[in-house]
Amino acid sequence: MKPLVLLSPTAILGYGFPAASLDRGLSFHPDVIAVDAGSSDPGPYYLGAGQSFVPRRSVKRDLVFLLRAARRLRIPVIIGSAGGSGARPHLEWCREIILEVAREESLSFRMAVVPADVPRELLLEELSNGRVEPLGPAPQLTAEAVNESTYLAAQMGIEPLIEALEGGAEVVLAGRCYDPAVFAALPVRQGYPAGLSLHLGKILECAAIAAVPGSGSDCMIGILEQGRFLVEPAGEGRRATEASVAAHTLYEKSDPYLLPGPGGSIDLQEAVFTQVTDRRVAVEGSRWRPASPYTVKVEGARQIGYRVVSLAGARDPAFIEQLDAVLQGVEERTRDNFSHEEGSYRLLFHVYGRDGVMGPQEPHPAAGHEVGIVMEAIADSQEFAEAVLGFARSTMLHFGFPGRLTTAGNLAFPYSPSDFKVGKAYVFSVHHLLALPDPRQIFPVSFEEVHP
């Protein structure tokens, strides 16, 4: 069997790539070149709002050169998780700027498109029949939670993207997907192993995070051959190790020997890392393992409110002292000043320097010679969240405790004005397992002709 080379420019598209690592990469003569462009890392407000946590400039940036590579190459170019967030106005926000890369650039190309959206009315049906579950631990998923997400996408595997490439696709532009499906969906196509593909999809997914040093923002080379997996940075300043995949292997998992996606899951329990060079790495011994019923991660995310947020430092050892006790009376002065809207809001503290990382969860909290304190409101209207705070803020400013020496203010502001208006606020809704008869069926693909 041909070996396949496959090229992996960027962590997230939109977060660059030198332009001597691509065209060592090019030098490769891959056979595609795949990105995935979006997270749920970010949190749920880009779900929800259906905006990109990447900026157009950088997302248009690293598109020319790899839409220009993929033409003169004659290969194709494979996006997942379009936008950021994969929804519809995310996958569309993408296709306009390759729209626009295509007119500016005189190219020409097959363009197939791949909504990743999950119909409303299909996920209240399925919840009703029994055929959705929670991912983790989320709760059991409700009609509510469904009716109040904004948008609802779905992790797709390789089967759609597999369809687009059939198609004759020459740019496919896909909806949220499992992260290693771009780059197995060629491989699984040729007749490469799934397990080794996407094993291989794995390591690729966040490019040169897998090398030493690490980075999203170059380029990664992987080479299926019978039997097993290469990968190589393209960086000439970067190495493969065998520490640096097998540790990117346990990235994200919760199990270090299964690693669970659309349809079933790749086994590692007989992978088997090597360095066949100082800069590569070889990987065999990945199983595909399939399952029944074929499930699709579904995500969501609704609106809880508005969001304003404040800055501060402190430094007076007394105020540091007492800070549990400061926060403690901000909440009750607060609470007392908002009595008759009691419950319609919320107001949180993060102290960094102390416990802003991890909060509770902290297992060595202490505070330094100073801390930095992020207050938080949220509420129904963006007038009340800024009232909230406001009212907290200049509580805190002001508080008297035992031993302060000063009445001209507690806090120090970085900024003017203090307080920033964040507008709508999310939370993730939807994190369940939606199961599916059929690997394509909420995945519809489309063609055009995209010319300049």
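Source: prediction; values computed, not measured. Rigid core (definition): largest C-alpha set, two forms, superposition within 1.5 Å. Positions refer to the first chain, counted from 1. What changes on going to the form predicted in complex with the partner chain:
- Shown in the overlay between the two forms, fitted on the rigid core, is a CA shift at G130 smaller than 2 Å.
- After superposition on the rigid core, the Cα atom of D316 is displaced by 2 Å or more between the two forms.
- P290 shows a C-alpha shift below 2 Å between the two forms [criterion: core-superposed Cα displacement of 2 Å].
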Contents of the next structure:
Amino acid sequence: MKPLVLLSPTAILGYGFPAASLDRGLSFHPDVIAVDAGSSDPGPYYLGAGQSFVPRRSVKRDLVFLLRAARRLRIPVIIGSAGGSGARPHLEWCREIILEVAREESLSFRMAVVPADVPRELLLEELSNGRVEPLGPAPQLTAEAVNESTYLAAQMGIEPLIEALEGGAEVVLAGRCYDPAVFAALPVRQGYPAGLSLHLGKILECAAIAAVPGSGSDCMIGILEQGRFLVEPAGEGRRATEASVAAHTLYEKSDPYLLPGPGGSIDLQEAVFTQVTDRRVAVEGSRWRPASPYTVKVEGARQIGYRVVSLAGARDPAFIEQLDAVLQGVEERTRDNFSHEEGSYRLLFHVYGRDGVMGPQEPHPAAGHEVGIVMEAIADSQEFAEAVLGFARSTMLHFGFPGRLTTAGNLAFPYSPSDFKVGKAYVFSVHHLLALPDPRQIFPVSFEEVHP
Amino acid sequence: MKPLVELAQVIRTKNAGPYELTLDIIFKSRRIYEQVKKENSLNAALIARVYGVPEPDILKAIYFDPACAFKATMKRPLPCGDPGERDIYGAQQHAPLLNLLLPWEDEHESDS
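Please supply the corresponding structure for the form predicted in complex with the partner chain (the preceding block corresponds to the form predicted alone).
And the full complex, kicking off with our chain again.
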């Protein structure tokens, strides 16, 4: 079987890569450029609001390089989890950027677009049929959570991507997608085993993060051969080592021996990592364990209100010493002030320099000579959130406490305006497994001919 | 006893999805790793204690030989992005591990 070369340019589309590394990666004569564009790590806002967490200009920059190179070499580009969260608006956002690049760079290609949206009625029906399970410690799904979610996206496996390649796609733009699938689709279609292909994909999806020194914005090469795969960073000055590649297998996963994904798990009980050159590691023994029924992860987020935040510092020792009493006092005054108002709100404080990062789990909750205070209000209207936060902020600024010397104000504000209107606030509402009779059922592939 | 920070080259935490936090401790050498693993010095009960959570919240505690690593995965106290949550990526929740002392006998000290 002919070795297959995969190029992973960057950890997330838009995170960038040195042009020299891409050139060096292209010198390996890749059969495909594949890139993961998404993650749920940046939190529920981006899925809920239909927004990308990577700036448009950064995504376009990467696409200019990748589409140019791929058309020159006549190899496919596969993009998964378009726009970050991979629901309909994210996919459309990324598609428009691709069309713009094609126009500006005079490129023509056949593009497959694969949305990953789950029809709301289907999820409700399958929920009532008992075919939806929580993933890990997520709560049981309710019809209310499904109905309140702005978008519902499922993580596709390799099957819809293979369908796109078989339809002659030169660019595959997929909605929410299992990160390793964009890398594994071509190898599996050409007969390579799913276990090795997906394990290679798992390592390549973060590009050079699996190298030393690690980087989320540099290229990585993967080569599939009979019975094993090889990984090597494209960037000069980086190496893949047994330790760096094995360690990456742990990354962001709950169990390193069994990595579950759409339709089954990558089983690494027998995986062996071997240093073959100074910069290159070989891996063998990774296996695929198909699951029945075939399940996909569904993600959704729902709006809980509107958020306003304010940042301030405090430098007065007496204020810092009595901070908990002050915060409690501010909370009580705020509650009293708005007790006759309709609507609900939450007022939250984070005290940096004390326990801002870990809260009650902080092992050393002692404040230093100064603290940073983040004040946050979430209310059911933007107007109410602004009022609550404005009141709490001005109350804290002038709050009296025993031994107060600094009667002109307790807080140092770095900015005017002091309050930042964040807009809609979201929480994750769906993180569940949905059983599908056919892995391609909710991932319809459509083709378009793109011309400048 | 020996400080964990002298035995490990990586001590990190990260989300494993919005509802789980996973911590990785990668040791400096295979001999150090094998010793820690043999004595089971790191385990679910210890992680539960240093994080102040009930032991059933520690969903996995696994030694991973290929990377000379111990991994534990726990239920997040608050899901990623919920109101009051403090670390969206879960990337800075490792501090309670930095003061850990592990049982260690003198004859192994040359390994570190």
